[in-house]
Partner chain sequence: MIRDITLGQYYKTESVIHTLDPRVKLMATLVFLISLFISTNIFAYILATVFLLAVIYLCNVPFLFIIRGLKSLLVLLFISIIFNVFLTPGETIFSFGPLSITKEGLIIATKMAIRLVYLVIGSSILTLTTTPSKLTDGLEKGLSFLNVFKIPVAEIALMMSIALRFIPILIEEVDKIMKAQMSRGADFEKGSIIEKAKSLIPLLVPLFVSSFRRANDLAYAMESRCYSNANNRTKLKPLKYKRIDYITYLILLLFIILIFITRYIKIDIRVF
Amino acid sequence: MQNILVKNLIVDFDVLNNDGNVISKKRAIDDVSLTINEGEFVCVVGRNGSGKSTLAKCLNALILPSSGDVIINGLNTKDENNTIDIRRQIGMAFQNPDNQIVASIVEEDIAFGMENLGISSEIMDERIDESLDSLGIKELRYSLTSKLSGGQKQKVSIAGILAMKSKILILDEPTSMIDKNGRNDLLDRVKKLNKEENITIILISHYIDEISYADRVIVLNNGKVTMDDTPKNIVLRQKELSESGIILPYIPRLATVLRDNGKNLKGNEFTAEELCQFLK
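Single chain coordinates (the form predicted together with its partner chain):
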């Protein structure tokens, strides 16, 4: 079953001069076509300005195509009547944890999306517990959002999306403002949601290390999809990666060098344990 269908998507932004007049167009997304199926865990990588965030915002109708189509479960984002339906199915968590939390108390923030959908307070009450539980932060229900760590704030945002019963989760660089422990912890949770609740995950990232969580990696450069492969395969295509401005993660990088020096390694090892296999 198809979840997300992107056909020849082009997005142009206006470039304004100081007087606010349009002087030129800047192409952010340049003829992208792809499909993402239910239950996939896709990681979209690319350097700053490659168009990854723009692509993400196209998927839930925050940005509309200049040409081409984005179709979510049969609903075209171009049709305004579909907007709310699409956003109910696709939840999105953003980079800055502070700028996406609406309420002062965790449960109130999680309720925000459901309140917008007109869900009754009894059902909300249940779903808040459920969604917090599936992220392992049940104890935070009555906490002040301003007192949470960056990682906890991101989890609250994701819980708010789960509570709306969204089946697709877009994470737009969710870890860039949280420390490494928080990062691993968050992505472990996300992986669990993907495996156990069959939530489709689209992770936008500039931490190349994070591709190891995904089943599929899409590389963007200058608004174009330059690569689309599994993590294990993609790290073997080092030359193409560096053309897209991406440096291999530490261990695959080391493994590649060792392989090129005649060691018995493939070059797509991701853990220290796998790397040291060549000594056996």
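For the two forms, the rigid core is made up of the largest set of C-alpha atoms that agree within 1.5 Å on superposition. Quick caveat: nothing in here was measured; it's all calculated off a predicted structure. Positions refer to the first chain, counted from 1. What changes on going to the form predicted on its own:
Relative to the superposed rigid core, Ile71 undergoes a CA displacement smaller than 2 Å between the two forms. After superposing the rigid core, the C-alpha of Ser166 moves by less than 2 Å between the two forms. Once you line up the core between the two forms, the Cα of Gln152 ends up 2 Å or more from where it was.
Just the form predicted together with its partner chain so far, so send over the form predicted on its own.
Partners and other molecules have been left off, which leaves just the chain.
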């Protein structure tokens, strides 16, 4: 079942001079068409300025198309009457969690979105516990948000979205403030939510190794989709990745070098464990 349909999407931003007058247009998204199905885990990668965050905000009706269409479960984002319904279906965690946290206590912050949906206090209490537990931060329920680390704030902002029971979750650089072990833990938990609760995940990332969690990878460059494939196939296309400003992580690069030097490898190994299977 289709969740998201993007048709010939173009987004242009005004370029202003020092006097605030429009002097030109900058194209951020350039004729993008794609579909994302219910329950998919899609990772969107690209260099800085490639259009990743702009595309994400288009899906949540935070940015409207200059032309083309974005349709969420049959609802066109260009129709303002659809905006509230679209945002009930799609939760988005921003790269900077300080832009999203609104309350001084963690549980109050998580409750904020549910209060706007008119959810009863009994159900809210259960959902707060569930969302914190699913991200491994149940102990933070009564903590001051001002005392949290950047990574903890990112998890709290995601917990607030999960508590609203959004069926589509957009994560814009959710691990940017978390160390390597914390990144792996968070993404393991997100993957579990994807598989066990059939939540559609759209992960915006500049960490290319994070594509291993996804079912599908979309590569953006200069506002265009340059690749749309499985992670295993994407890592075989190193020349195209390089042209899009993306460098593969160490293990896939090493696997390719070994294969080119006579080792019987597929070249799309992601982890050290996968590589070692062929080197025994």
